[in-house]
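One chain comes next, on its own, written out as structure tokens in the form predicted alone.
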Amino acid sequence: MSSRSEAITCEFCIALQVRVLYCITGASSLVLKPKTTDDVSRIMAHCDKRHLAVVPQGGNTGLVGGSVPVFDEVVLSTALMNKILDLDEISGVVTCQAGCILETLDDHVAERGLAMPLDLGAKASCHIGGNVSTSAGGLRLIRYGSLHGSVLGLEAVLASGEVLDCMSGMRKDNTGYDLKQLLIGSEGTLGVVTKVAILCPSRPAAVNVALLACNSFADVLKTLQKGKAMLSEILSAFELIDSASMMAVEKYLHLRNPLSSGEFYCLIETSGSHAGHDEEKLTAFLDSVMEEGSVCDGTVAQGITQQKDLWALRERVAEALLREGYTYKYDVSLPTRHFYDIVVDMRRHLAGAAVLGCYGYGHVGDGNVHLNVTTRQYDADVGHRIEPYVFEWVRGRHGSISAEHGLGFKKRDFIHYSKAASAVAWMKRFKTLMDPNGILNPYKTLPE
């Protein structure tokens, strides 16, 4: 097989990027499925010696082409590296291979009264190695924080085949540089994650889910602020669904919205160890926001079935929009006060274009908005009107152009909208140091 890591012309890069900007597809002549770290080490040493480019691939659930081969790279799948190696019930640390499916891990630790600190809509298929490599955020980041805090240990294979052992189960370890942090979120460009040790919190004994309706985004912000203050330690999720997204879920998926009206809907989850205590706090919070008028309607789920029904209204928005037509998806992070402004401004910016709808939903509790635009079919004019306008808009509010899906291939050339030139230059130096032949997930994350 010839090398795929050689430099390509700028013209060809531009042509390829236009082809896959909104619809990432790829092909490879070879897919390898190692079972052990040693297998990965031997594969990488072989490929590095022959300058064969390699794309690490987990559950392939990303949205920016990070795990897709661009020029017939060798695909290195972690699908068979799916062993749970250890679970320390006292410390709450689970150690596993990178190919373990997130939902499988959660089911396993649940048997010991623990929970994975990460929860995603794609949990039934995404791999923990991919989650770590993209520093996935998810639905409960407001409660458990990011993977930069939850991942205590990590093992990875570098481009040369050398195994970087940063495995540890310690919450406190102040010995030298914390090298694992460099690999978390590196999207497989610095090393192939093979093992992880993750700190799991106790599984909540009491869970409550409420859906609240607000008439304005200002009311949403008041409700969020009040929720953080009054629910504090039991607040595990605070999600937003705008009225357009809610109508799409009702229209295309035939799900039922239990509330009569609202411009915005807040899905709130609390989780704790004492049902009576949590219900008392939730009731006091609901009474307060209803009395002050920031919430105009609301309902609290009665039982697990209703909880799942309410969560479906939020988790299945993306699915509903795919039923409407072609979807342009943007995962950005903004100061909370600007969370919905981007949707309002994008609607104004796209006025007159062949757009079916512009939608905003997501993790308002941590500032991560999912901006979606739909058309009947892919429309190049709409695509070019959105980009780079959306990234310029985010930069103007000091946000991030990628909140939880990484940069991959689609966003790599826009990294300067979120990172200073000096920071990007140092990223390139790290890349050159750790992967001098440029074989690990080329054409991703960093611009040419």
Ligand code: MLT
Contents of the next structure:
Amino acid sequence: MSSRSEAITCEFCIALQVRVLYCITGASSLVLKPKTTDDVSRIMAHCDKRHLAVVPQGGNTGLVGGSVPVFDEVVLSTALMNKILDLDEISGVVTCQAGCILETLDDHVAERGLAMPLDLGAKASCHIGGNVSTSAGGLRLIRYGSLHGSVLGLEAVLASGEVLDCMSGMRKDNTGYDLKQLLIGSEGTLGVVTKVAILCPSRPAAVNVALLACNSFADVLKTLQKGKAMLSEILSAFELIDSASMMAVEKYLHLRNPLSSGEFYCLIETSGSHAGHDEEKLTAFLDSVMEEGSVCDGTVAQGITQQKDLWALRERVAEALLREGYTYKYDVSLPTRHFYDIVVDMRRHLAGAAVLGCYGYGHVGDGNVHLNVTTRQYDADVGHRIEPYVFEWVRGRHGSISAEHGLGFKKRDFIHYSKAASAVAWMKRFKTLMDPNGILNPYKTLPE
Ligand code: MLT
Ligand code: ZN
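The block above covers the form predicted alone; next, return the form predicted in complex with the ligand.
Following is the full complex, with the preceding chain placed first.
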């Protein structure tokens, strides 16, 4: 290697590092908005031939920089690929283009008594293709499972422009390798998802939302265990807000917490087909947890407006923290008994550092905690104190360093904390096979 190319490589690495630390905005001068799979195919074939890097972009709501250009990549937006193609009311399978907005899809299937199996705070702007490409988790994974189960069919355009047709509306299909699974969660590095078929459950006729306060995390665990046992098939969400996060939504968004005390708040949702049956189960559960003392206070929403208000307390935590300053965001999976230990330990670890707060909230029902640390502005010292400490901590508990947000640009260098070297090596082989010129979403998911 000549000294000149060494210098270039070094400058390049520094430029990448700067982008990881400070910004993920890129400097793209071209955004293409195809309408059809054929358009995407022709764009990819052209770019592959000319070795032009391409970033597939949906609603741009990701949190790890997976859908933004790092340098001057061409942005391929799915915004105009927003056609709902079919809805089979009997099987519950909706087929659509990748650019359909999640909430629009949910409204559409609702007219036929169905619901999308996925729900998240960004539902009003995220695209289903982005959800599938990132294997988005969300608020109801505890009930409906991940997109690896709900996506029955998928079409993607590969880097060469070839269309990979894995479309199917069948729940059972045991013919050969399930190639679509490789695309789900690959963050647009292996192909551009253009079409999907998704299995929708029946829309629940009866929904209840309760907010419960607990004095300790041990009490949260008791409540969760009892909730799973007593609410079983009607439990559709079990979310956690710690008192610091609750104070943040009150302070920055002026939302009202209806409960007066509690170190932790559990937002519990039930969804079923028979209001009387569900209320009976919920009442028995609430009586039981109040009686044994694991819940110290609670409220059940009366009507849809109150349900939305309670959900806002949980869904808008991230937004509240953004108002506080710079947020260091971690999205990790842990064995449930360690779910909150990471927040307690991080507070201890950061004692004396220039941080404003250390927050824990998230999907306690499925073991996915969102650890957020805020500072007045970006502070490299704080960053170095948190990383790689936080990733080592998670690896020590056999957790995942990215539960639902993906690796994107920001977390890709930490993949080794959650995946064995042999697995990463095979990922790289798949990448080389499917995108030999490395034009699809470069600098994302896999480390250099
Ligand atoms: C959430 O559950 O609120 C989202 O994943 C966003 C976040 O982690 O901040
Ligand atoms: Zn989340």
